[in-house]
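Take a look at this one chain, the form predicted alone, written out in structure tokens.
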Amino acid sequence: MYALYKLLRFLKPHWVFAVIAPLLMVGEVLLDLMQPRLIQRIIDVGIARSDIPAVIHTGFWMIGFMLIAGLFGAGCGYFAVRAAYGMGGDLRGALFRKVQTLSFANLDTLETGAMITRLTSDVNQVQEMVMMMMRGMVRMPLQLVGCLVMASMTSPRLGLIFIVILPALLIALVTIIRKTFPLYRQVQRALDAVNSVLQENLAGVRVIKAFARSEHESARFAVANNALIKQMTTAVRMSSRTTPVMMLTLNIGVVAALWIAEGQVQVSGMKVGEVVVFINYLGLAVITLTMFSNLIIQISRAQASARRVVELLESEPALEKPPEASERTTHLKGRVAFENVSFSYYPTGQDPVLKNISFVAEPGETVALLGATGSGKSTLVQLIPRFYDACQGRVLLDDVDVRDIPEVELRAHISIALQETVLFSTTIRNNISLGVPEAPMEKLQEVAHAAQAAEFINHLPDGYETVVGQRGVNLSGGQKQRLAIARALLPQPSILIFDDSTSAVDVRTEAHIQRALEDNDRRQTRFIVAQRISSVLTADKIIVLDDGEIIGQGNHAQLLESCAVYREIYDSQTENGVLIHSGH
């Protein structure tokens, strides 16, 4: 229960509702416990003595108690919902904010499907459990004790039946619950698998259709879905044994009570109303225990969910925070230096992606990174904004280690157009102004023109107010990349990174973009990750990577003479010194 206990802090802002709900439940339980005694009065006084006024008078009391108890119950339900769903909303907000703070390394290990489950199904399980506890954790013990006391007061001898039945019921409940707890943990893991398959298929539906793999993916989803059904069925089958056990016990208790009462009526004149009242209290006690068993099952599910929620809440970003006395920078000139940098995606450092990388990019220089797929180009530039930390060596910005600069401050000076273009389901204007929401339209038009996006934007039905479909579905790959470039240009950063961000743009348009950047009055330090030789020809410095190591460094002319790999790439993309498919 420790995980659930840790989450109760989210209930604190809603403590007024959380206190009122149980108090109202106390009133409802006390009034419910009075009902069997009123029934006894109707039987033993009204019916036995043919006292019709007593029957009517007692009946009015019963109706009044029922109405008041109903009001108490409705009020308890209302305040319990307000408290539980308020807590759930705060918890989801905290989880979402936590996800935003996690580093790329954390997100690499946390599957998207599992995170979706934690923010939805797991939080729902916890909030439903809290709501049930506010209603049940007061009602059930109070009602159970009340039934025992009232039954014993009615007939001490019949009250002994409670002493025999309750331990047997509790032993049965504990046995069922202990077997049920681990089953619901397996249910949540199976739900993760379903969500993961679903998320992958929704994101990659075009690829699936393009390769006619719909049937295969349907089969894969069916496997995950059937596993969930199997786990859920097993868990429900185990928990459903509670009701038959309860009903069997209730029937045994009723038979025992009638058997004992028969002798008591003959020997000591026990009244019929007393027997009826006792059976009522016995039934109420069994119903209470059934509710308790359902609550415990809900708690077992919520406990499994709470552990997963707490695990995410307590996840610490893989990137260490700068020390309190760290050096601060208000403006970066844009000098970037790599000093013997090595990096691996594995914590143990095996299979390094980068090995002993050392170079300097002076302020205002354009540095191009060229190499085969998997050579480490994208990984290298992701170390600059500190998406990952180097395993060995240092990455310096203006002679300050990036690990000594707060992330928000560091990234305020860096813009990046990522290899995979991500657009949000909002207007083109909002997508471009993501980093500078208050930017005037003139600036948006300026960067769109530089990114060669202005023309196609102006031809859209609503121009800059055109809503981009989910993941940019209504735009071509080249259009999405140009919007991403415009978005990166808008903040006017000290360092600009293009991570293969013109791969879907034709060579002519790419040349126009490069020319617009060169004409920009404010020269940034630029890093260009590219596959095409045309993207790097005018760079001040070209770094050739192979298997995570620098095998060539210099400008175009120097590398043609000194680097065989660069020469091979150049020859493969040119014909007699002319770029193939250059458009010239």
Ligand SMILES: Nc1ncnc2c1ncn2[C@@H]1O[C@H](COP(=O)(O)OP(=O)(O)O)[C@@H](O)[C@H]1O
The other form holds:
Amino acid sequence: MYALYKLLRFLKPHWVFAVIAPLLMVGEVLLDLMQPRLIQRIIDVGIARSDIPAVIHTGFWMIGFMLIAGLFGAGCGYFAVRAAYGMGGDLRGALFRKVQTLSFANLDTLETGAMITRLTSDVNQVQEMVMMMMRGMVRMPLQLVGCLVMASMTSPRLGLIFIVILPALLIALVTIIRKTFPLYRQVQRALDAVNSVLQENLAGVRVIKAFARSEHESARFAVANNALIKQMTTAVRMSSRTTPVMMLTLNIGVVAALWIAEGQVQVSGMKVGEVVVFINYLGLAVITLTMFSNLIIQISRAQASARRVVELLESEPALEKPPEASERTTHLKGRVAFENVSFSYYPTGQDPVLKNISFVAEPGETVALLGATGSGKSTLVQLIPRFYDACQGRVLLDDVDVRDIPEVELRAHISIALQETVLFSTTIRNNISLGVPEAPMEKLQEVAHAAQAAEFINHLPDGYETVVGQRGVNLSGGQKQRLAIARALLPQPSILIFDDSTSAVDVRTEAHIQRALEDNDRRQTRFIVAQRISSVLTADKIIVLDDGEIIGQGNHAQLLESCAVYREIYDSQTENGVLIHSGH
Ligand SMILES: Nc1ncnc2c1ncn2[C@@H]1O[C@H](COP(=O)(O)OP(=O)(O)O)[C@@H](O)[C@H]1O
Ligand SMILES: [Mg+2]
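Switch from the form predicted alone to the form predicted together with the ligand and print that structure.
Zooming out: every chain and molecule, the one shown earlier first.
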């Protein structure tokens, strides 16, 4: 129950609704409880004495009560929805914000599918439970006690039936419910699996088609889907056992009441109306208990979900939090130094991806990183904005450990174009101005021009207002990369990182981008991860990585002398000293 309890704080902002809803329910319950008494009046006064005006009169009262009770009920429903959905919305918001704060290492371990389940289905379960609580927490006890009192007042003798039946019923219910509790946790887990397959497939549907794997993937989905159906069926079958138990009890109660009453009507002149009323209250009491069991089942579902929600809500970013305040401020020279940095993606430190990396990038220098795929280039540059923390050694920015710089400040100084371009389904303009939403149009045009994107953007139907992605135009890989470059240029950071950002751009365009960057007189430290010799020739410093180690460091001329691997790469991309792919 602890997890659910923790989530109740999300109900706080909506407490007014959460209080009004049950209060209105009190009105509905009291009015409902009056109905059987009115029926009794119709039977014992109206019909027994053939008093037609009394029947009509009482009938009007019944309708009136029913209408007012309905109003109370609708009001309760309205406020319950406001409270529960308000809370659900806040909870989803909090989860979403939480996901935004997670570190790269957290995100590596969380499955997108499971996160989607948490933000949708799990929150829904909690929300439904709160709604049922709003309606039920007053209604159930009040109605149950009300039935007991009213029935006993009608006929103390018949009231004894309640005393025997209700505890027996409760025991049966509790037994069933205890069995359903763990089942719903498995239901949510099965839902995770479905969402994971779904998410992967929706994201990768083109690849699946390209490799003619549709049937295989459909089968994989069917497995997850069937598992969900099975779990759900088991859980519902278990919880639906409550219904026959209820009906059986109700019928036993009715038979018992009729049996006792049969003698009473003759011996002590008990009226038929009293018996009818009693059976009415008995029925209402059983209905109340059915509602109660449904609520308990919903609570058990919500409990399973709440645990999962709390788990995500309380997951801590894997990075150590840097001090919030800092004496360092806006200006950064842009010196970057790696001091004996080693890094592994595993907390245990096994399979290090970077080993003992040391180098310095002076302010305004362009540092190129060269090396085979998997040699650790992307990992290396991701340590600068602190997407991950070094396991050993330090990464320094202007002689301060990046771990001592508040995240927001750190990221404000660094722009990175990641190896995989992500565009959002919005306009080109919004995609470029991601880091500086308020940037004026001229700035946008300027960076688009530098990134060699201006031309193709201007050819798009709506220029900068063209929507890209899922519901808009599709761009080529190279065009996407150029948008990512423009996006990274816009904030004019002290440190600029391009992680293989021109791999899909033709050599000539790449050369133009390079020239535009060189013409930019802003002193900026740049890191350029590249595959082509042509992209690194003019760099102030070239670092050659091999399997996580630096095997060469220097400028082009120096490396040709000193680094065999560099010379090898150079030879493979040139012919008689001329670059093979030089742009024409
Ligand atoms: N998120 C990750 N979790 C675990 N291993 C990773 C992760 N990202 C990369 N690696 C591994 O780290 C090594 C270096 O990868 P990377 O830095 O991307 O190399 P490069 O950019 O030079 O191609 C590779 O062996 C890769 O499999
Ligand atoms: Mg890479």
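Residue numbers count along the first chain shown, from 1. Take the two forms, superpose them, and find the largest set of C-alpha atoms that agree within 1.5 Å; that set is the rigid core. These numbers were taken from a predicted model, which means no experiment stands behind them.
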After a core superposition, would you say I533 shifts its C-alpha by at least 2 Å between the two forms? yes
